[in-house]
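Consider the single chain below, provided in structure tokens and representing the form predicted alone.
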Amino acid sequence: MQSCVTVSLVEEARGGPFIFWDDLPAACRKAQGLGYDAIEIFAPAADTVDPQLLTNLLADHELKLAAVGTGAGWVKHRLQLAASDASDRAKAQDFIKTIIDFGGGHGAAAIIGSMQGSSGPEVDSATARGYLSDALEKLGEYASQYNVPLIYEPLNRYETNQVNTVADGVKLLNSLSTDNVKLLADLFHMNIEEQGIAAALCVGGSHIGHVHFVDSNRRPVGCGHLDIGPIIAALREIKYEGYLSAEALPYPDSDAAAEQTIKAYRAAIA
């Protein structure tokens, strides 16, 4: 397991929870400072970043691009994938698909979190789960042809009543034809809606494609009441080897978050 950090590049969701804003150099100096191995950034677009500056920064910092959000479709541009309209939907992929292309040509896959949308008066349960379906089963082979999977996140029932829970994770991954779709084990929203973290991260087995590392209270690690022992032992049964990102708030400032995470990380694995 490797450790990453989370960058934002997104004005609308500041006060969101995500270590470094707005400088990505100065993140990657940081981050390369403190001894992570990735980052995981979250921008308003696909062509926000300069593709060779983030190439040159990634290489100059000796660090990987972990993942890319699609979140600012939704919380920037306002798009999501089970809206009623079709041509909103067409959009929604569209943007998706941006940043597809964005992470792909450096290895990283997509997340796709809270642009999964939510049913309501204008599209019912069962539509809005079509919906949401129809759309990873193409995100998901549109993102093959980078050899990176498309990463889904359930999210807690106050951002979504879509998918809460990592076995209802697994049951949409295995009603798709595609096996290029894999989940987003997010500790803070499990811990909203698992009975146990670490029996659910066993259910979740070889789906868990990457894991948001944070504490109970949305604060890094270490500052909550996670008991992460049994997390990161769940983890290692499941034989997972990849990322542990922190996507969590800057409490109380991006560089002290920062060195906590790490601390936490590696105090975790050892």
The other form holds:
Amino acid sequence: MQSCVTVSLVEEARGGPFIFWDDLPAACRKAQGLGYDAIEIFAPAADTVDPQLLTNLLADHELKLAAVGTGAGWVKHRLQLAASDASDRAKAQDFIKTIIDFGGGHGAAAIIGSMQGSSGPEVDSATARGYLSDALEKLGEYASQYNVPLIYEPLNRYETNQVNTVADGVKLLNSLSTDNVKLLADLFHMNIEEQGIAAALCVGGSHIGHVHFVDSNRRPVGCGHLDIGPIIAALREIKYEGYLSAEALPYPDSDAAAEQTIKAYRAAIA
Ligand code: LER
Ligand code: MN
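Form predicted together with L-Erythrulose (LER), following the form predicted alone:
Next comes the full complex, and the chain you just saw is listed first.
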């Protein structure tokens, strides 16, 4: 399991659970300084970061790009995959494709979190689930051209009513014909929704493709009440070899949060 730290470049996400903000070169310097293996980028659009500049930054700082978020489609443009209007759903898929292209060029998978949307007065739950499945089929296949999966993230009940648990995520993935969609296990969402986090990770098994490494209160691991030992044991049991990516609030500030997370990662992995 490798370490990763998040960098947000999205102004509208201010206050959200990202460790570093605004300055990608500075974030890369700090990530390298602390010994992180990779970064995860949350960008406003696919063309925000020049691909050659990113290639150079990653190479110069001996970092990999672990994943890229698609949530700017929601927080900036109010696009979502379960929208009632067909052209809005198409716009949401098109936005995600551009982010898949951006990440894919650097060997990184795109994450569908808030873009999954929710059912509501205009779209009943079965229909919303259908729209989501249809999008995951298409976008999962689209991502395969880059030899990366599409990462789908169950969220807690206050952020979506589509899929809240790993077990439901597994059911959704098993209902698809593509096998190129993996689950993101975000320990913050799981702390709210799962009966037991370690047991849920075992249910996820080989479907788990990415982990958001964060404590119960969304602060860096070690600042809340998660018992991280059994969680790491479960990830070892399912032979998870991906990233533990710090998607946490910059508490008490970005530098201290990055430092706390890498310490917690090293203690957990040791
Ligand atoms: C949102 O709560 C989250 O966890 C992100 O990773 C997805 O947009
Ligand atoms: Mn997350």
